[in-house]
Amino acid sequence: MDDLDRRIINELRLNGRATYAELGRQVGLSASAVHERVGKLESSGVITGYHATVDPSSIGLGVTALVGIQPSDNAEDNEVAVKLGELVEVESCWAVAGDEAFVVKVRVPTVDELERTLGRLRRIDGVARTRTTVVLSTRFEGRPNTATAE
């Protein structure tokens, strides 16, 4: 991956709907050259997909919480992660260092539903306890880091 690939990636992170012609103008390449580079970035797994960014509240998911998952002593992290992934309310899951093995982002319609979801999380085999932080407001999220590594 060279500097042009990094610039194309940065532009796509800012606007995933940009055409190859638009990207070409922004990075100084022809549309066909950008198309070829994007294809290689996709096939090599650098670009893993494209998606729509949606306001969660507008689709009825007005409550967001970050939940730390502390495993029991005999827990198998991979098995716990699989079970976490089976809950539709769990939007993201990160393995972390510290007392907790995972932090998950949960989105639900109401606080009552959050309480039910926390109960389901606690019943997962291998989960000893949880620690929940309820998000009051989102200042920014999913912001692309367009800094380039040297």
Given for the second form:
Number of protein chains: 2
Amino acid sequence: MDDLDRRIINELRLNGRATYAELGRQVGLSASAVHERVGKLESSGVITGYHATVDPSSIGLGVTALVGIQPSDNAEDNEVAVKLGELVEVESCWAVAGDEAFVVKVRVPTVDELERTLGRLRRIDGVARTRTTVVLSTRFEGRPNTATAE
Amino acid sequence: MDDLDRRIINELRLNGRATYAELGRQVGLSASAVHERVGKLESSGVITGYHATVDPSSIGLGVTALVGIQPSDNAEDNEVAVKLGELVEVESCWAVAGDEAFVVKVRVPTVDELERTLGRLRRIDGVARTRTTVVLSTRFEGRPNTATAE
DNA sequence: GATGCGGCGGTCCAAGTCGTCCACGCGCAG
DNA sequence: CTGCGCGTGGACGACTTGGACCGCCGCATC
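Could I see the form predicted together with the DNA next, after the form predicted alone?
Let's see the whole complex now, leading with the same chain.
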């Protein structure tokens, strides 16, 4: 992973649909060379995917919340994480330090649906309590951090 | 926004580099028709971008934390949010209900750097206290929620 | 109820660009 | 010298992208 790789990655983080030819122009390589480098970055697990980002409220997901998951005494973290992953409305799941086992981000259409989701979360084996923080507005999200990448 | 749009969006959320021809095959339209639909989805703000997702530790960002931002009494939220956005290590920023004004997700190379980042956060005008939750592992993140999208 | 019309949204087509593969060249280490 | 890593350039099929055209639907008119 050299400087050229970092520049390619950076470009792809900003514009995931950039063509190889375009990337080549940006970094001063032929499209073939870029193609090969990107292929290696993908197969070595540095680039894990490409995704369109969508305005959540446009697709009927206007309510976001961060939920801390307090485990019960006998909880097995990995099992709980799998169960959390089975709920489609759970978009992200972080295992954290502190008295909560996980913090998850959920995205649902309405507060009614949020209530139902919290019910589903509490019903998971190993979940003792939940602590919900409602998101009022998302100022920005998933911004590419290029601190070390360029 | 009809069912075809939703299927196209869904596909692009899973594979942001899908070609128009490919999308056309999936949904049963010509590439031209898909091209036009995607163009409209982009210009109407439903699709806000395309991004490669990168394994953070591969690019030297091995430490993640969620930080609650408690505002000082005279804080002006919008100004604080702008300042938060100026720190590249702040990847996401949500304005939340509760006694914290924001929760941000930061991504840094090391815990040393985390300490420095927390210092920078506290030095922002309008920030009284921070409450940091260190992420031990990211189980999943930014997963496309297709609950209403398909 | 027919008829005509206009716009939306699709197909088809064609020119240009791009992706993808392969042969080859260059620099370098063993 | 040889092999290897990594690049270039070329070739060809696939894709993009815009335009011409067409069918359908709703609507106003007769």
